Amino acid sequence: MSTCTLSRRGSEAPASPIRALGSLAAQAEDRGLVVHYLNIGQPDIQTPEVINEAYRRYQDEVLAYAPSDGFRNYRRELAAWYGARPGIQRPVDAEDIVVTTGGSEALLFALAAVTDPGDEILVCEPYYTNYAGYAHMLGVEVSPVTTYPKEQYAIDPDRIEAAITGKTRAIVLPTPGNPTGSVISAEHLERIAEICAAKDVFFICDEVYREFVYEDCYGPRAPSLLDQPAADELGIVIDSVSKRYSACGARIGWIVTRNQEIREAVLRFGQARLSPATVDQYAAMAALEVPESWFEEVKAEYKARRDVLVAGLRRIGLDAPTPEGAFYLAIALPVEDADTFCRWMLTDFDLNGETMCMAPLAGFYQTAGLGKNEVRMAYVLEQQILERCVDILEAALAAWND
């Protein structure tokens, strides 16, 4: 028998409490029900034609590696694309765009190029889960600032600038935010900026979401870091197809960042793994041509979403917050444990034939103890079946607490 072992590394990675749940779903099915999924944030929006187009007009015969910092034509028109979209001022150059194996090697490759083992990354709980999945492969650590459902889960530059400590080397924050749907104004993103400047902290900005904002006061698309003066020599944006275009598995991402030694450490990376897609760049190149209607129509139908779910909540008796942008929703349930109400409402509970797969939150916090009794709640899915899940919920819980 070999006495081989795991790695810390491996056998200590923390699990997705977003996918963590999928064989339980996956049993549901087979035994029959209709299981909604409102744990992933894999939206039902068909994808635009132009996109699936283009997967079909690919010919060549010889399917070849891209460079590996993406097609210098695909670096050119995101980089006017950023230029022609409402909301981003100042311009971005080619030469600060390296295009990635989806948003998620982005992250990756950002918190690699400016940590080592042993520092820490600061981030606003309940953050992304994979933030810390990938500062767990990188052996880094996370230190969490707590934000608060009473408060919108809104960031606060001052308990953020508050929690800097000396091994802190970047601050990692979405906007809109996953799981919270929470947006950081243009003048707290100045503000986190000129912290950073200060005390020498790198700032991750994971903009993915930046379409979908719901809220007047934030205009057409979320404020930029790449609108920050104070943040050209230490930030980096994280960007990408898949939630953007409802392209999930065009796996094209990037990252923006006007530190060129930033850029060169992550092309480096990028050379290791040698090359983005090639056909799903070409897909993606031609996702520039969507136009601004489409993001209105797809932006009004999520907000639409959000208030179907917001009122269906508040009506069976929960406090529902109601979020400013992305489509997640974070709720706290009158359960003790909300891990083990997910499982039980997909090992043993159905509404006539039907059931819903949440994510529970507790894993999208680092301090312990938090988030027991919470779930993300992803609002991907047609108005009439985010009612139905409603009524679902009303449902597990009556028979929960009986």
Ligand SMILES: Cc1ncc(COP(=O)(O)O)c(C=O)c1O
The other form holds:
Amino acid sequence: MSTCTLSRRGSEAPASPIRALGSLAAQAEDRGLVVHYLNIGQPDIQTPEVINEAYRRYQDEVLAYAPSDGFRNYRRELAAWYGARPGIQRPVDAEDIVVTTGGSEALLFALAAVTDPGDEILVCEPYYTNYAGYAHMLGVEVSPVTTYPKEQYAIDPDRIEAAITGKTRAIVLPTPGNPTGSVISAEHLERIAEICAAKDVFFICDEVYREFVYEDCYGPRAPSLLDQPAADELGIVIDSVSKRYSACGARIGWIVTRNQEIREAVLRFGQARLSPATVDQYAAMAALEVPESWFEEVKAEYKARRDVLVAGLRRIGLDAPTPEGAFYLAIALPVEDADTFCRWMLTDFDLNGETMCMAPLAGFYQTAGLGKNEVRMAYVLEQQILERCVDILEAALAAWND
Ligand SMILES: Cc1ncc(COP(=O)(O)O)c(C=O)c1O
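Moving on from the form predicted on its own, please list the structure of the form predicted in complex with the named molecule.
Now the complete complex, all chains and molecules, led by this one.
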């Protein structure tokens, strides 16, 4: 028998808490139940026809590699697109962009460009857990600044500043946030960028949900780090087509940075994996034609879903925060252990043949013991289904606490 063993990197890689209950949900379906999936950020919004049409139109005779940093005309059009859309005031150059395989690869490359093994990155917990996955691959520690349900999970720059140590190499923050929906105001982005500049720390700002912001005080888009001159040297913006166009399978993302050293490092990583997908870039290029009215409609739909879910959760007596953006809601439930409760909802509970799958939030915290009674719900399903989910949750909580 072979005595080969996996690396610690391989054997100890964290599993995603977002997908953890998937097999129990599949078993529930096998038993004939209807399962509503609120655990995963897979929108049901129809992908714009112009994107699907671009896939159908593709007919090159040789399916060739693309340049490692993406097609030049795509980067040019993307740079122009930033300027033509509401929300971004300062110009973006095609040379500031490297196209990647989704925002996920952009995050991995950005982290790899600015950290060495043993370094630390700062996150605000609860946080998008894949940051922990990338940090693990790179041998980097994750250091958390806790945000709290009773404060609507607001991010406080002073707490971030206080948490920076000599080992901190980068702060990684999504805005709008996953799993909390928190949006970072322009003032706070500026303040965090200034803190980073003063402390020689990079700021990786994950803006893949930028379109989905529901409070008028922020304007039509969530504020972007690209508009903060203080971040020109140390800022890396992560972007993606996945959520923006409900095109998660296209696997096109990119980094934007005005720091050419970072860009060159990311490009070298890009050369090692050769190329982002060719056909998906054509589709992503077509996506740039999606009109502003499409975003307005989709945003209105998500806002309505948010409102239905928040109102429903409050109706059944839960202290639901009002997420300002993205399409997630993190909430504390009146249970001791949300993980056990969520599992039980899939193995032993149904309301008239229906149940639901949520993501227990403990796995989104770095600090052991936090988030035990919290869950994340993705409001990516239709409003009537969300209303039914509230009824299902109410009945499940009543049965569980009986
Ligand atoms: C905060 C955040 N960043 C990045 C991503 C990566 O998305 P993708 O790789 O599909 O572009 C996701 C996906 O859920 C996300 O929630």
